[in-house]
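Below sits a lone chain in structure tokens, taken as the form predicted on its own.
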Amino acid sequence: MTKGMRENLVSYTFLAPFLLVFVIFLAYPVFYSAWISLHKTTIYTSWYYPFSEMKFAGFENYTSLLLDFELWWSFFLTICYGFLTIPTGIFLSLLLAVLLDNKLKGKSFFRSAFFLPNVLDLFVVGVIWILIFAPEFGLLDILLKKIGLGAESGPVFEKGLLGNAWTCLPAIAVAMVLKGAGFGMILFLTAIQNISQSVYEAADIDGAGWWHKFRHITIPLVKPIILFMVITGTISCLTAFTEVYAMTINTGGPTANPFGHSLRAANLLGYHLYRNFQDAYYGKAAALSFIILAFASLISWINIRIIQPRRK
């Protein structure tokens, strides 16, 4: 045996934990999850045996979604709350690193403040928000009354922003951008730190204040975490399920009416994946979960084209 293959026969060996868990709970289960996204179920098949009595439908659940106007409008609420919660995230997380980069006092204090609440579990984030947006007792309430909004009997808002159809979204958009800003802080605030000092004094001198020096030097030079933040962003927005589980207690929002259908108004992608899941729909459920993972590959193409300086 060569000295060769003898080094990639010792690689192997120190690899093959980690490949055996990579099939076992990677791999197998994705070309599962296809198998199982071509049969068929429905709330009447045996809990005993659930996967037994599958039978085979083709690509029927896929057809099927795809014809399903709930499908398409989780998918434009995912959307909505793209919209909601990535940029809004990425403009808050840049703000504060910028601020945070600075010579001010307790720095330390605030950056460990500001990343705390990532730390925190989803669902707990999630009951907390639910206690400040109630209505009447809630601190939001409460609060706005306060500053002279709204009648001192009675909740400002009727049936509080998670009880509305065109704020529950919104509500919880608030609730995910203000959680993930301080894990975005902190990327932003590595990447700013290690821009060299020489950039910006060679800006000085040619006279470029500061929103100039921003813009073209700062902006420009963070665009590799800004393209990070889209991508992860945008997955995080199509397999969303925890933050509307927690929030709406586990009813997808309040009520919707769009062009006569009667849905819930924040029912998104990763929430309607986990409502056919619960509803024994394993077929339609895995079917599901391929035709996410279509979209977020089309989106972050999108976005890596977009983002991505071009190579001359």
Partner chain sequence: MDKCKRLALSSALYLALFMGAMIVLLPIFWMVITACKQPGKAFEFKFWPKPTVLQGACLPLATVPQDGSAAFTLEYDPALYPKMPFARQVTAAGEFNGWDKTKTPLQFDGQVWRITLTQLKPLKYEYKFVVNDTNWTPDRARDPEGDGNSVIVLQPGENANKVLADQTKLVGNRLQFQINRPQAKILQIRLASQKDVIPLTQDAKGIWCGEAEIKPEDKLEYSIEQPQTFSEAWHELYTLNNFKKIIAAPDFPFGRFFFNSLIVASLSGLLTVILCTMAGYAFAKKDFFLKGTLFMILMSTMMIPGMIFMVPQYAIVTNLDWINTYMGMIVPHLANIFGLFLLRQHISIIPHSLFEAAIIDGASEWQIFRYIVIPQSFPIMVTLFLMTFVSQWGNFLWQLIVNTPDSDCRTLPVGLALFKGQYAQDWEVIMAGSCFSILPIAFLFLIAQRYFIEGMTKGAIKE
Given for the second form:
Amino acid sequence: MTKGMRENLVSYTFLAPFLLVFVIFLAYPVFYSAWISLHKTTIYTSWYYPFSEMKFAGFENYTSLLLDFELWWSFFLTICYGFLTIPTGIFLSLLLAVLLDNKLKGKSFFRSAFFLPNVLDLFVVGVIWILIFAPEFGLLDILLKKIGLGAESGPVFEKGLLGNAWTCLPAIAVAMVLKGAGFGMILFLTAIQNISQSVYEAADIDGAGWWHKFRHITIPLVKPIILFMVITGTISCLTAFTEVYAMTINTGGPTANPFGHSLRAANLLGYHLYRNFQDAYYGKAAALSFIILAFASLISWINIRIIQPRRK
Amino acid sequence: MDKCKRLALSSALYLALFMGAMIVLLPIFWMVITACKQPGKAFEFKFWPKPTVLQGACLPLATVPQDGSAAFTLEYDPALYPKMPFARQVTAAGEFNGWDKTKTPLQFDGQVWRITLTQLKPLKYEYKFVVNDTNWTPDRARDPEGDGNSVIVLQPGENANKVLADQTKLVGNRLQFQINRPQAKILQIRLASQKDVIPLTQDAKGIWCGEAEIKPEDKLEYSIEQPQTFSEAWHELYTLNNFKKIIAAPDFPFGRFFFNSLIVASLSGLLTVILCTMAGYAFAKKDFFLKGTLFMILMSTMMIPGMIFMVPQYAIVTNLDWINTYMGMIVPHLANIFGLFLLRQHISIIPHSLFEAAIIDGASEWQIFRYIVIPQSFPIMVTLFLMTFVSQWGNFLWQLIVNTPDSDCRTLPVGLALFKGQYAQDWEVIMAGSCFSILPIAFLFLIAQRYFIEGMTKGAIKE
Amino acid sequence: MAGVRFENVGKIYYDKEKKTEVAAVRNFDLAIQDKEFVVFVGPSGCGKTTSLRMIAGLEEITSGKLYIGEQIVNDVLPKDRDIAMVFQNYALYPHLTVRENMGFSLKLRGIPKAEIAQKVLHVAGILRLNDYLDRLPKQLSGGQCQRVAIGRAIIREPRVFLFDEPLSNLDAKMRVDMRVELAKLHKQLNATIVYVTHDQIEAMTLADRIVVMNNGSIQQVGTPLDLYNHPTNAFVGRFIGSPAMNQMKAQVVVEANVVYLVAKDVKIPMNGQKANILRQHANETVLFGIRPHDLIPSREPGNRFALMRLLDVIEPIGNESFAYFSINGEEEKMWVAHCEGASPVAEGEQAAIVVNLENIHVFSLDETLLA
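Switch from the form predicted on its own to the form predicted in complex with its partner chain and give that structure.
Now the complete complex, all chains and molecules, led by this one.
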């Protein structure tokens, strides 16, 4: 056996377990999903093995999804959700990073405190926020009443923030931004601390003020982090599910009435996918996966173009 | 002057950071506080117990029936439930003091199943009807929107109960009572039908005693002035019973769920680390057929959002009969490509000569892996383990869909999400359950945050 | 113990970026005797390390045969070749103590712990490492690290020791100390050693025989003095010896039956055997070289042949001095002369540089030796 063959054999032995799982659960599913998306479940489909007896449907799943106003509503909501969470998230993380970028005592305490919510179970955190946003007796209502907002009795927000079609999505966004800010903060902090101190010293000598240093040194140097956060933020918005499930108690939020359609006010794409899945429209769910993937690719491409126009 | 300015600036900074930290950590604090509150106090805006002097209160007591204690009638009207008109037997299930379901069954009078329970202490009770011993049926009359769990609260609340319940006794048509509140300064009791206050005397032990003639359906009113001790006030607000309740809840196998979460998260972490380290070693230090192509394929898969794989992965898991199994929850996420790159990156900076030295020293491939790769990449393996552990602990969506609602393999968050049962309306108990999901991870993070932060920043900075 | 024999060994790399094949080692023929200390020397990229790694089995052999003892080892795995190697960057296992590092190979072979412990102590005694046995490599100095690496090699009692530039990561003083120690060790172990270095002083001081390599092929094999006195080509002449040999192109001119090497205003008469050989190359351009030790600056050349030159720089070392002067007025083309003790002529003065005509080396333009 030659050395090359031996090396191949050894390498593939080490790779085998990983590749096995990869092929079965990541590579094959891409094709399998395409197959599923062209089929649909019927009343004859077995309850226990629905995927073995699906009926060929052509592009029906795609057309019915794309022609349904609900998908575009979900898409619109998802875009809104993205605009609510991503810029605020970046702003908040950058602010925290700048505040923590000094020789403050107890800095590591604050760093841990801000980062901690990131690692916590999203579902449970969502449920806690229900408690905070609850009408009349929720923490938020009580605090607002303490500072003299709202009527003497009764809730400050009718039905609570999560029960109102206009405020439901922003309320979810607030909870998620507060949960995720620490992650961005760590990234920015690492990037800022990697900037050589001498660059700032040179700027000091040139007479640059705090703002100038921030605007012309810090921002350009953390730009890759911003791009990273925008792209990962986009993807997490497009696949947002658990927060909606938890905070709307698996309803998709209160009813809204855009253009005469009765739809849910927090029915984000990811959640929409889950609902199709939950109702056993597996073909539609698979088709929706590909539509989401298309949206994700499109938006990521636009992001890269906007933030780094000269990048090739 | 300059010093003053700097001091003011840093104080302002501290204040801002402190406020920020409080807001960010608010859900955790709120969860813990709520979990420790007495039942029913979740929504009361009280955190620090204030020993109060109960004063001049004039609270209505329970309606005093002839036998001297509260009574309640449970009614079940089959006509309201067209689905089960032929139910032959209906029983009530629930928690009532001293009520033995077998000895005192519901009576059917041709239209309504009914039972009247007497001698109940004023308390909060829950009950449900069981039709043919299999299905819960909601008590629509009381709870038109509800999920089957009916709640009744017998006045007065717990506190008054402590004062009065055990000590009231009906002798003939006279009501005798003893009130065990030695600290109370002024204690007045009267019956609603009478204007005069019943005179009370305090005996040697400090117990107030008195008696009065009573008519049926009369009401007892009292007013009291009594300083409360701090500990009394504390226990009025806080308790650890919620934790006990969730652990011991008969319809919520908490221990099982917690164990499942632990198993799924740690096995996922362990296996992911093993797979990624082996594959990472091959990619970092070996040269093999199709290495570049394979690398490209893996790389491009990393860009695809995980949710895209949900449907086909579910289909595969279904076809493999892995629904409701640990396998179904763990295996599909083992090929962690991010982890592979993390390990590959780390292993590729181990000096090549170390491997050659080991080869010359006579190490086999496996021994190189065992004695060089693992010790050298151990810290990053710990990082990957912790990251996988945390993400699988909270991988709600996947665990939700591969478990049917009656699965034995439900993890804690899924269990909480599908929480139906005795305490489903008790926020204090739900939050106690949530604590068991949140606090272990928070603790793990605090003792090992170096590893977390390293792993997360490495992934991003590389991009 | 055993010898190592290369039979027409070649190594061809495939350069993935340039998509071409690169020959790292060509037509390598060499027989290393048992218990011999052989040094491969050459500039970086000359193939010396590749050759060493072929002995170790870390590089595959593309063509030819390699013997260790009487066995062909082309397809034998490194662990079965019974060789030990010391690396340039020590390659100590960072997570193991000195003791464990040295005992690692024995542990892999399943040798009982007590025996390992005893051997480690023995080797540590030889290398004066007894006080450091429980330290980790990062707590040791460079020299100590290298001693551990050597200890790791000798504990195995292999047939052949391979050293890959073991001293180049050490500072100058430590390098001299370790060099002496290695020389002592070789006597003590009485083992076959193949040693790679780019430092010709190490090569000269340590080797029984030196193999000079350039561009993947052997230039000359011989004892240190052999190489110094009789380089078989211009490259070896330049490479061996410090300061390097002065070399220049010149025309062979025969005037009145005397053979001269002529380059501009330098005109050196040749005599003896060398003149006879050069006579056949009359009017050809050749390359000639003179070692600094054969150029002696003096005030009075007497009847010896001398070049009259201005001394630009004098470097007094103490027991000897080097004098630099430009030959043919070209500033960049400086030659070096050598004299014992202090230079008799001061800097900036005209000196008569006496040329030891016996030791002029003449090469053809393709660098092979003519005379």
